[in-house]
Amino acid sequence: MNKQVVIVGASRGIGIELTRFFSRLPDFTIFALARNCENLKKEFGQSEQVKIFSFDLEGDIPVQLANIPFSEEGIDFLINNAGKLVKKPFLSLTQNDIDSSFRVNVIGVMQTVQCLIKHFDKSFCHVVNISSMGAYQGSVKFPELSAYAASKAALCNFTELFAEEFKSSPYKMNCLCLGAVQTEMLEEAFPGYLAPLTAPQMAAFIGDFTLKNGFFMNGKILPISLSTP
């Protein structure tokens, strides 16, 4: 029975990995939404496995959605990979910054979640947030990341919330919160640092989660690192 997992952030790093992980499953078909679909299409043009549609989530996101046609058989996975890092003392974030990190980071992934909610398979769906070891409680924090650390913070406590108000229904939600993996995102907020894990060996990770775990945890947060950070 083929299965259909929506992957948010699709088009770089860590994005890119679990659309390739996920490609290489027989029986599966991939949504891979990115704001810029110019890695995909390179990649994936010719498959008829992996749909690619530009998805921006400080849009309209309702809008985008309605125009992306998911099969009938239901939503099986979703993962809500994509995220916005902006990298400035606390004194130097404007109004812009702190709004387009909570739109991308939080506000976008709930109003996705509302808008695909209907699109799911009646039986199951596991939904996996991306979040960060900078918004895990009682990590180890590093400077000028608050609008993002924190946006990704209020992630982790909408899984426990949907987790609860969802507890009945068939449809599950998990958060990861990585730690550093070698990935543009990476080099942007600690430039030359070396990460313990490349990209598709924590694609790999999570892919293998998002189709495992959720028959077995619900509003899970959990810290997925190796280093600091």
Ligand SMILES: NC(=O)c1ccc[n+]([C@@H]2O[C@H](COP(=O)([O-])OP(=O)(O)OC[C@H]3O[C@@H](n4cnc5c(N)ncnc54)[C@H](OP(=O)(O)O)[C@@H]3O)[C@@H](O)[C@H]2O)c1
Second form
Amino acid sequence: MNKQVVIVGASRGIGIELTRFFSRLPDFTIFALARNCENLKKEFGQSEQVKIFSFDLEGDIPVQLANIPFSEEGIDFLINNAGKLVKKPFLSLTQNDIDSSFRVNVIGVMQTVQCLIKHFDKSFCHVVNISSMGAYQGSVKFPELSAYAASKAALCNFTELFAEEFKSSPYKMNCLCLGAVQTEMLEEAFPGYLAPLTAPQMAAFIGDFTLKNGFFMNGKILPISLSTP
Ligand SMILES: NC(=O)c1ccc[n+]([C@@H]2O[C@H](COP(=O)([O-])OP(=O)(O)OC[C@H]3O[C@@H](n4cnc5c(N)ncnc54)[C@H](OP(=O)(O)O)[C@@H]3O)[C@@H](O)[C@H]2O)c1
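Taking the form predicted on its own as the starting point, write out the structure of the form predicted together with the named molecule.
Time for the whole complex; same chain goes first.
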């Protein structure tokens, strides 16, 4: 039976690798969402399987999602992978830095789930939120990441609250707190740092986790890291 996965933040880094991961599974339709769709169109423009839509978590989320033709079979998996990382000393953060970090990393995710829930498969849907080790309670912290890590911590908290409110429903939500992965985001924030994992490796883990673990856990915040203690 055909399965539908929605990937938010699908255009580069771990997100485009997730799109590749699911496109290798024959029974999947992938809804690939991001602001910059050129990469996706170049690689998947001719694909019947990958549907590409321009989507900005800082824009009008209900309006943008209302224009996407999800099939009536329902969404089986939603991966909230998009992220915004502002790296600045705390006292230099502007209101816009803080607002847009929270908008992309948590508020937009909450609104996306509010809008998409009516399209979830009525018998099961697994939502996976992508957070960071910087947001994981008790982990080692790094300076200049307060807007990023605080907003990702809110995403972890939302995961627990959603899972509680929907615990008797067929909808499951879990959150993965990633350690360092070699992507453009990491390179921009920490030039020269070499991460122990590549984007394809992490995407394979996340893809596998998404497919299997909604049947076994709900509301969990899991550290997925070789790098951060
Ligand atoms: N790489 C790491 O070491 C690391 C560590 C911990 C956690 N993470 C988390 O893992 C996820 C993927 O990270 P990555 O390293 O692959 O980052 P990346 O290379 O910067 O990719 C981020 C993705 O998010 C999308 N995005 C950003 N702002 C958006 C917006 N306003 N609306 C919609 N989409 C938006 C980007 O697409 P467009 O620009 O085209 O919109 C892109 O596809 C993020 O949530 C990140 O915080 C990464």
